[in-house]
Structure formats: structure tokens, C-alpha cells
Amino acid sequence: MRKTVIPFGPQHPVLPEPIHLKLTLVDERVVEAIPNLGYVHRGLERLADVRDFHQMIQVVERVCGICSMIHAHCYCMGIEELMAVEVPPRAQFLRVIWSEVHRIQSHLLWLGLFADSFGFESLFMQFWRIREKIMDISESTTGNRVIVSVNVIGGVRRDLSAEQTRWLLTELDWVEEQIQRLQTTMMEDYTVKKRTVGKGVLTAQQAYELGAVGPVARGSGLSQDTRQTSYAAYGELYFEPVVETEGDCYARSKVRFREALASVDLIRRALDKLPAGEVRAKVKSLKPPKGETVMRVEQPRGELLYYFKGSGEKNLDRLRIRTPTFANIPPLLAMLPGVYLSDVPVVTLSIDPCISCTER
């Protein structure tokens, strides 16, 4: 039995992220995968030593542009807990709305890239055409398309008018209709099923033991979603995790499809229940953060965890970020053995890797 070791990445035509794996093959099948991390390490956590806790909001948004709103949301929640700041109810709902807007655009981005991995370039463009509408929503409501910079300590810096709310509901109707139209096109296609069904299987037991999070865990039957902890305004909105049980690439893609539609519904309910009032608490007279805390939120890729340690100075003593892709790399290494080399790009892409997130 002759083994061959080949590098996969960090540059590859299918992958949007520079993930680097060493694959051991027997004939055309993978028998072992070893990750090589650190290719794009940027040292963002170290900046907490030289940037004050207000400036760090803009830094953590750059951990990942695709989910910048949710990174800033998690960071602000942690600082607010250390400073005993009470966020106004309206701001809590607005944070949920913009977080779900980010979740939709992230899932649409991934669905387009997933379609492109099969060679379906026209389908890729259709998904990104819908995503452009979501980006327009971000720009119209926050002033920016990617790095929205809407979170501040104590709330948000922008509000939604009644006219914007009506417009947003109309745009969401179009987005929902277009996603549903493409769902049949992609999920019932013979080629898609041939490349995804039974590929990269991760059992529920493996997902639990290896610490899988997000759609990777829910695609294997684990009903876990950090939004169930009722942070922000999620406790006032009916929410149920999207779960599939097959544990293969097809199941993970179905989860993201259904979650995009579920996010549309969450935004509608949040807009319907949006309370009146202020969108930002006054924090200028409060002392800088002191103490330790851990904060968790649900990113499009899964659970995001922030650890804070402050001593009452303007700079944090320690900021630690655990991103969902970091948690999903061990499950990926369990998925790859047994698949053909030609399936490796699709299986790898099925965890929606964000290496820039992973290597802060």
C-alpha cells in the first residue's frame, strides 16, 4: 500500500480562504488530514494592549468582514457587562435585526461559493445577485455595506425610521421569494446531490465529541444554537434551531438554506415588536471595564466566544477570541478520511471556513 502526501492550499481555485492541509492519500482516497495554521495570522488580540476599549470595537469588526456586526455585538455585550451598562430595549432589537441581516448575506455568500465549487457559475451569480440586495439593505440602514460600525458601548449609533421599516419589509419579501426559487434549483439537482449526499459524513456523536458548532453541528442532528440563551432580544422572539440529521455536505447546505429563510422571518418579527425609545445608553461618566467575563453569540458559522479581563484601565488586560471555524477544524479532519481527493474541496467548503477569523 503506497501512501502519497500532498499539500492542499493555502491557494486553491475553490477556496475563498487560505486553509492549508497536508493530505495523506492511498490511491485517490484520503486516509489522513493534518492542518497547518498561522498562514494569515494578524495579531488582532494583541492590539487590545495598545488600543483603548472603545477603539477595540473597530478592531474586532476587522476579525471578519462577513460577520463584522456580530463580532462587534459580542464585544460590546462583554464590555457592557463589565461596566454594568443597561442597553435600551430598542437597541437590543436593532442589534438582532442587523445581526440577522449579516447572517443572511453570509449564508448567501457561502451558497454562491458552494455552487461555484461544482462549476455552476450562473447559479453562483444568482445567489450573489440576491446578496447584493442584502448589502443594499445594510448600506441603507447602517451607512456601510460590509464593516457597518453600528455597535457602540451602550447600544447602537443608528436608528430605523418608520419609512425605512416599511421599505425593509418590502425588500425582505423579494429576498425570501428569490431564495425559495433557487432552493429547488440547487437542492434537487442531480449533480449537487451526487457531489454532496454521503460525502464528508460527521455523525452526531462525532460532532458532539469534537466540539462542532453552527451549521456543522446542526447538520449532524445537534440542536444547539447560542441564540437559545436569549441574549439581546432573542428571548422575546420565537426561535427554534434549524436541524438536519444526515451529517453530510448536503445536510449542511440545507441547514444554511433554511437558516437564511429563518433569519428573514426573525427580522420581520423583530420589526413588528420593535419598541420605542432611545437606542444608546449614556456611558461617559462610567469607569472603564474591570473584572473578567465570557460572552457568547451565534455567528453565521457557529458559536463565537469572547473572553475579557480588565483592571479598570482604558486598555483591557486580555482579550481572547474563539471563532467558530477554529472549533470546526477538528470535525473537518474527521470528515476527510475516506473521501476521494476530488471531493476534498467540497467537503472543506462545507464547514464554511474563515481562516482570517481563526487566525486573529
The other form holds:
Amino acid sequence: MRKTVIPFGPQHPVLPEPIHLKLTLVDERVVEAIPNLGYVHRGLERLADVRDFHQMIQVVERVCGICSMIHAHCYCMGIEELMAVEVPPRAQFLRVIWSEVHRIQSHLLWLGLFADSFGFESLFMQFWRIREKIMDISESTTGNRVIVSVNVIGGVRRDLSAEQTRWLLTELDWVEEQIQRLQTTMMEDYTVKKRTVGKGVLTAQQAYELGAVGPVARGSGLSQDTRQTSYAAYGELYFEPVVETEGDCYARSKVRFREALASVDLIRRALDKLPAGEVRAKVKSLKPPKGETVMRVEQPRGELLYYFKGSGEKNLDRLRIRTPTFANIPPLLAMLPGVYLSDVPVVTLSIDPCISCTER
Amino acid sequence: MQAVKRFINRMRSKSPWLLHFDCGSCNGCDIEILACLTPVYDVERFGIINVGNPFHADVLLVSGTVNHRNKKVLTNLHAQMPSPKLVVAIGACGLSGGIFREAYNVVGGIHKVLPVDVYVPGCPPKPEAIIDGVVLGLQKLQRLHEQPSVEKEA
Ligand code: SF4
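What I would like now is the form predicted in complex with the partner chain, since the data block earlier showed the form predicted alone; can you produce it?
Below, the chain from earlier opens the complete complex, with every other chain and molecule after it.
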């Protein structure tokens, strides 16, 4: 049978970002996919040469606008470790709260785009309608919608008042109810099942060998979540990774639904236990970071890894960022062979690709 | 003929179709552009539709900085759009390179490769600001339509 090569992307309607896959097809089925990246590479890691380590917080937030809070959180944790800063417990809890707000936002965004990828546009609108409520929460508690900029070295910039906490709880109830309602709409829909069940299957063995992270790994039955390492305040909040075993697109969307609901619960528990006190430690008199360290946190898309090397100067010697999508590209290439061409957008989107993260 | 042209121009500015290109942005601007299309802001009620095909688009929304790799993709897309066309640069990145201006793979703002009609500042700009930018651009487009006839009369 003759082979056909079809380019997918870089400018493709279902993907908001430029990713280019070279698909080799036999008949209508994919036999091989070769990724071609680099369209949004900016060279952000080297900005550490010109910006000092305080200014770098703003830069790492812009690695990816969708999970800016979590990037900044990871970066601050690393620098705090190098400088031996003790972060006040209230700040730890607030960081968890905002990180989880971001996770819900990101999962809703993804669920919307995913629904759009198989042509369910009204569902896309519904998810984004709920997401706007989360954006309101971000805006009224941090001052910004997307890039929240609340992290500083030694804590956070803002505090939650009692009134805000109460308001947050009522809003969360609404969000939870809406997500649950859409969960039944989406997961029990015949057409959705038709497009997602059994598509792009990744077995647990493959997921393990190829180093899948985040919802992709958990959708294939691997129970790993970096939040289990109890960074920030996660140790004090009861927490269990969400795992599904089928390993197809359906399982991955189920994981994200359940994670969004779990995040709502986590925020509630964190608000409940929120300790009183300072939100920011004093770091003015401390020396700039010196030494090496590695930090890992859980992003909505999986494990995020930062490597720091400082020599006691204002500028870091090296900052290395490994983002979850980078780890999830090999699993994607393993999922694609055997898939019909018309399912390629759905399968590609099911790993939640964040290209601007990957290419930095 | 003149009447048909006038009709087309009127329709073009009353129902502009957008093409969005992510040109090395951090996603912050992209999700705000997408948010414009969703129920809370809902630009579709003004007849604005986001299309994936440059041949159908009147307005090119570009977010992010130009880099050495996507420079060509961007100019290609712009060349494929039918004129008169409008370029709206979104966010600090599109204006000047923003926070990434010193990075090694960044060329700078969109104006380095394309003529830009409207700049929307902010990092990221709020959806209201983006809508405002597009509306400003449409006013400019309308003026462009009217100009040739003004010349004729004169
Ligand atoms: S202007 Fe800001 S939010 Fe927009 S792409 Fe640039 S860094 Fe991201």
C-alpha cells in the first residue's frame, strides 16, 4: 500500500498553538508521526543572564500563561531552598489555594478545547462559561486574571480576608455543581463516547517506559502525582491521586474531570485549615542564592521540574525548566500509530499539549 | 458595480472574521482572545467569528513576539489574506517583545515584519481591551473604504 505524508499544523484550527506533526498514513490510518517543534521558542532560560533572581519570577510566570501560578510557585520554592528562607505557613496554604484555582481553570480550558476538537462546540462554550467564574475568583483575590503574579521569594504578595474566604466558598459551590452537571452531560453522551472510547490507547507499561506524567500517566493506571511529595501545604491536606485504568482519551478526560472536582475539595480544606499569621518572610538582608537544587511540582499537565544553579551572584548561573508536555510527547507518538486521520486532533489534544511551555 | 462594492465593504466591517495566530506568545494572550469568543464576552453576537483559514479572514490577531522561526509563517499568513486587511497586535509582546525582548531567539514586536494597525497593550490585555482594539481597527478599515470615493468626488 502506498504511503501518504500529511502535515498537521503548525496553524491548525483545533490547536491554539503551533505544533507541527508530520503524519505518515497508509490508507486512512497513521503509521508514523514525527513532531517538528520550535515555532514558539524564545530562549527564556537564558534571560536569567540579564534579569536578577527576583525579576525572574515575572519571566518564569510567562513560560506559560495557563499555569503561571505554578511555575512561579516552583521557582520560588527552589530559590527559597537555596537561600534557606522559611516560608510562613499561611503563605504555603495560600499558594496551594491559588495553585488549585489554576488547576481547575486549566482543566476546564482543556475540557472545552477537547470538546471543540470533536466538534461539540456548545460544550466548549459551557466549559468556558464556568471558567469565567474561576477567572473572577483569580481576579478578585490576586488582582489579575491570567498571570496572577502573587508569588514572591519568601511568601505571597496578597492575603485573603475573611469576607473573601466566605465569598470564595459560595462561588466554589456553584463551580462544583456546574462541573458535576457537565460531567454527566459529557461523559454519558453517546457521541462523545463514540469519539473518545478506545482512541489513542496508552497501556500502563508504555506509559511507564516512555515516562508519561500527569493525567496521561494517571489515565493509564499509574498512580503518580508530584503532590504526593507533600511540598508546600499538601502534606497537611488529605490528598489522593486520581487514577483511571483504560488509558484512552475517555479515561484521560475522566481524570481531568475528577481532578477538577478534587481541586475544589482541596481548596475547601485549605481554606478551612488556613493558619493565621504573616504571608511574607523578610528576605532583603539575605545573600543571593548559592548552590544547586532541583524542584518538582505538579502542574495541571503533570510533573514540572526546575533546576537551579546559583553562584552567590544576583543572576542565576543556570535555570533549566522541564515541562510536562515535553515528557508527554513520546507517549503521544506511541498513541498515534493506528489512529484514523480524523481522530488525530482528538488524540493530540488528549495529552493537553502546552507548546509554549515545551519550547519556552 | 459601485453599489455591490459598497455593500461588500459594509458587510466586511459589520461582520469581520478573525484569524488568530500565536506567534511565540506565552498563552496568556491566546486564552484571553479565546475568552472573547465565549459566553461572557461573546463577540459572536456582533458577527465576529474566529476562522482557521487565512483566505476567509479580514482581521489578523497576532499575539506574542516574532521569532526567527515563525517570521515566515506569519508573513505567509498575512500574504494569504484578502485585502483590505487589518493587523492587530495583542499584548506587550506583540508591541515590543515585552518581557522577552532580550531573549536570543526574539526578533521583537510584530511591526518588525508586518504593518500593524492597532496595538493592544497589557500583559495580557483583558478581553474588553482586545474587543476594543478590534473595534478601533474596524473604524480604520471603514475609513479606508470611504477614502477612494472621497478622492473621486474631489
Ligand atoms: S504580552 Fe504577556 S501575556 Fe501576552 S504573550 Fe506576552 S508575556 Fe504572555
